[in-house]
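One chain comes next, on its own, written out as structure tokens in the form predicted alone.
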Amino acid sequence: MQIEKLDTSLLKKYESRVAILKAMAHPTRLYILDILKEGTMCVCEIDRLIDSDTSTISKHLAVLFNAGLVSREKKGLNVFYTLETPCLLLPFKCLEKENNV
């Protein structure tokens, strides 16, 4: 394995990773990612599962969308969200298993 020197292009790769981690760095957003692994959901369905106002949930969804973690599709008056990267949640299985959570 060849280790690369941290140059501008490699730094951009790590900055991108940091943006993803920042988007995930909230309990509600992690919960949203977790429930979306079951399949596409409407904002109204997500809203029923979270004890918060709709505008706050929409802001969380926007953060996840802007980070590329979820996609969205508008159908009529409803917006549906889909988890784009289910493998993203795999490290948590590993960490929780190791820590007996």
Contents of the next structure:
Number of protein chains: 2
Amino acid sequence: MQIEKLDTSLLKKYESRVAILKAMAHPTRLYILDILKEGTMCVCEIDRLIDSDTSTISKHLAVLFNAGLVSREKKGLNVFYTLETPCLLLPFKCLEKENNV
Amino acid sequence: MQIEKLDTSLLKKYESRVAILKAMAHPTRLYILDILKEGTMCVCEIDRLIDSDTSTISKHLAVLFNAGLVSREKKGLNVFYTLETPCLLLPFKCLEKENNV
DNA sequence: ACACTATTTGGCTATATTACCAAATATGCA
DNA sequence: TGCATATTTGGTAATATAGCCAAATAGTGT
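Having seen the form predicted alone, I'd like the form predicted in complex with the DNA now, please.
Every component of the complex follows; first up is the chain already shown.
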């Protein structure tokens, strides 16, 4: 099988994937993605589950939003976040199988 | 469903996953993982496919190795790298489906 | 031992990421 | 209008990451 060299156009493909991986690559954000699997949640609820400054959590949510991993909707004073890409959380299950964990 | 707070022990789980995501979160490394799907390859072969300093490539390989994503074996002058976790590359296919790409 | 090749390591600078605090913004209600 | 609550934004210091160069290491053959 012929392997393509890493040129500019191929690089673009990987860069878009990297954007997703970077957005996921933080324990708090991975946790947020995980709890959003249970359903839409407002910032205040997420805040209660995580022992960090609210502004820090808000910034993590912004990272996830900018990467397209979650969507958000404002309702009154609250902002509700929804998981958009449940797929992304699958590989870890798969990994655990590979390692017979 | 009851959601667990992000405490120290839960954090540990996510940190180990983050280590994997961080190792993947670079275009060159993602490319390397992709080409290693085709089979074991020595550094010199990988080097030929990527237009970067060999030392940079070697460092990327070290990152992948330290995260357990690839293994390596020295044979004479060459070091051969092998993909250990093909699973990890699946979610992107899944994503493309979700987005109807 | 010497020269040659493949790979890794160390050092440096530039850039990116994170967390906390304070302040700003937006909404709802009296 | 004025106040309270929810969320975001800006600033800043600490830490981590990336890429290049030079040098070190390791193996092979003469």
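For the two forms, the rigid core is made up of the largest set of C-alpha atoms that agree within 1.5 Å on superposition. Residue numbers count along the first chain shown, from 1. Treat the numbers as computed from the prediction; the structure is a model and nothing was measured.
- Leu11 shows a C-alpha shift of 2 Å or greater between the two forms [criterion: core-superposed Cα displacement of 2 Å].
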